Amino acid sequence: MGILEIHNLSKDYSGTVVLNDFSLDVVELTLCCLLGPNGAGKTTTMDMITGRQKPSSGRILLNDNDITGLDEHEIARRGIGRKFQVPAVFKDLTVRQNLEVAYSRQTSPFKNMFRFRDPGMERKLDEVATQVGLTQRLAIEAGTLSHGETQWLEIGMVLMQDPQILLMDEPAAGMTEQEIDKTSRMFNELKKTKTLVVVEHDMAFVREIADVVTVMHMGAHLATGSIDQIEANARVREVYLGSEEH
């Protein structure tokens, strides 16, 4: 049984399928990534996971708890954080104001007056900030951050919230071989601690940080297996690989 159970999920919009009868288990402290042509239904099974949308029917469970249909608030709250493909940091703050802002999990802008007192706050900062590779950019402004900086970045706001487990949608989109190689080994570090799912396109970037490899295919579940077992199934082949080179 793993940390994060997909059971059946189905989703249609006005009778058009974007997600039948998917299923899918995250084991705990593993990096599990969701491969898949434009349309195979991948960020709509992670808006399904963060209850950014509801499912049609199916059931999600993490730790053996229904979450399904849950509103995203409460979803984060029990140990689920996400990393959009595009960026979302305040460039006028600096990195530290970032890590800081992400920490407090307080809706209220009275009680977030407060937030900086808490003294857990600055020893997860500390830990954050060398964890994505940030350290020496704590001061200036993260509009100043290159675009792998900036992806960092906002992996360290996910990491402030201590969620259980990270979903990533393509975070090495648009990066340099260098950022990529230093993304690579970040997240083979955060997955001795940290369960992930990964939607990406970049095998190679996926053959450096898979445990396991899910393949999507018209809302539907394909394969699954090691990268090997993946680029070796003559199905995946023909529907992924051999339509799209990554």
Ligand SMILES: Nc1ncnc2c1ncn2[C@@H]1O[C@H](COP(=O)(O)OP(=O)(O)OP(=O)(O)O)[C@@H](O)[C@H]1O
Second form
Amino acid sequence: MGILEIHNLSKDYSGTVVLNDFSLDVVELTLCCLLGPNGAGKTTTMDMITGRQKPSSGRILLNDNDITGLDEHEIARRGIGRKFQVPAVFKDLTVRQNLEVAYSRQTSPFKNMFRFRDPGMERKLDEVATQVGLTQRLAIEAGTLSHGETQWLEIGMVLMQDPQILLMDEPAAGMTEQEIDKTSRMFNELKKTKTLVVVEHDMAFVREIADVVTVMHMGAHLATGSIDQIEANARVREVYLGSEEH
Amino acid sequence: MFKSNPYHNKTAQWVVYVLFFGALAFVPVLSDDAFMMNQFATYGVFGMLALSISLCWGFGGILNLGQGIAFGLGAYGMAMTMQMQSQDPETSPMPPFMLNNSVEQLPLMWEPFWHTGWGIFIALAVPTLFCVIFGTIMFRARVSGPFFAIMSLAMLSAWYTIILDSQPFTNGVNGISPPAPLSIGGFEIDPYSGFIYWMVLFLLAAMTLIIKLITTSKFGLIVQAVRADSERVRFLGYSVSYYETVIYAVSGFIAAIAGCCWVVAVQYVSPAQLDVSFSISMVIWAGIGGRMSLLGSIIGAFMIQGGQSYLGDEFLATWLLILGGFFIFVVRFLPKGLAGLLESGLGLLVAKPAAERESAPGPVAGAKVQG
Ligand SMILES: Nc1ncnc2c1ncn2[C@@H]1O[C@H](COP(=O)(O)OP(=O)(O)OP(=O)(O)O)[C@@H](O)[C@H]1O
Ligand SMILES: [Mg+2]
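Alongside the form predicted alone that was just displayed, please also present the structure of the form predicted in complex with this ligand.
Entire complex below, previous chain first.
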């Protein structure tokens, strides 16, 4: 029984089928990599899990509770955090403010009106800033960060939320070798306490972090297994031929 | 030379706010012209409206062209309260205009206004409740930007028509002019006195400082994030529509207070207070003064309304043209209004470290949520 279960998810946009009877079980405290060629439906799957899109059919269970069709903020409050494929940070705010906003234990506007200093948040912020290596960059505007740093900032924001499950859409895209190394160490540390679903195209990175790999193709489930099993899988090879990335 | 722009210095901002209102408090000491006190009190009311627009539009990013609804409803509530103070259950239970409209009995919706406390409560609660309901419907459906502006404008026109057409209850186009000033617990608020000026100024200052404080709280930070990218904020666990509704309703509450003060000062209300052009003027005050700055917006209202009364007599015909032209100029060249001009002016005084001057900011990463 997974902590996050996706049952027979389908989605079509006025006739174009994007997800087709896709199912996935994510086991607690593991890191599951979601692979697939461009347009396979990985991001769409995350949109469904986080409530950004409503599925045409199928169910999504979190800790055995049905979360299908809930609003984005309700799903986030239940413990699912998400990093977007195109890093989405608040460019005009400082790095520190980005992390502060993401600390969302208290979501009521009225209670937040009287919140000026929050020692619990300060402690968490120090911890997360160290984890993602941005302690020296807290005072600058997020828009001036390098691409890799922006990725880390958004990962940091997800960590500030302290979710049970972290969905990471291409977290290492645009990173240098060293940055990727650092990120994979970070993820291996994280999965001791969190459950992660990571979409990634970089196979070396996937090899470093994945406990289990699921491959999607044209909106459907293609294969699940260890990275070695997947790389040996004939159907996966066939799908990736000619569309291999990086 | 400064290390960073003093415009953004929190302490400096508080000092300026306190000095500004402190200085204004001395005006009645310098002049005892009762007519002027009354006129300045109405400017204070315009200041409150500009404050409410600055909160909603500048700070919250919600362009509201229908602020006249909350203002007008608040004003009608206060006018009804004051009118009923002049009525007597035994001898004259009904306002004279109703008799002229051959209404037989005091309409039910007028009954609570016998009691001054209830009357004022309703004058503030009804507009706020309206904003909560209308805001919830709009923001839940994710209506935003120009679409919300249009909806608020349409709503305003609807209210205007309802009030205009309910002649027996509202006296239609003639409006309500209570015969006596408001009296609270035996104390009569003389609309031509230093007291009314101080009362309005006190309320304006108190509300401005409270809103200023709130903008520096965690709530303020979340709203800033909503303004930058509301889509992203949802995934952090905040209900964007809830935050938007709260801002819209608080802003409406301030406008309702302004409406009450308006009637206390001028002893008059009519559908003109819900006229589209008046609500648009409020936006123009904030736009010219600087909608991102509470104080800038308030000063914008003072300047434009002051200009209108003092210059307007000479330029009466051309005043609207001058105003319109000025507004276009500001929108085009000073998107943050006169407060923004001050901001960039003070920015020139900042000593930049050599290194920073050389290198431009790094590649701008991050974009709106796309996938
Ligand atoms: N709103 C939409 N309307 C129509 N088609 C859409 C919409 N959103 C996504 N799609 C289509 O759904 C398919 C799956 O897209 P998705 O973004 O999930 O792929 P992906 O696996 O994340 O790909 P990539 O590796 O390029 O990020 C694509 O073919 C895309 O064009
Ligand atoms: Mg994608």
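C-alpha atoms forming the largest set that superposes within 1.5 Å between two forms make up the rigid core. Not measured: the values here are computed from a predicted model. Positions refer to the first chain, counted from 1.
Relative to the superposed core, D92 shifts its CA atom by 2 Å or more between these two forms.
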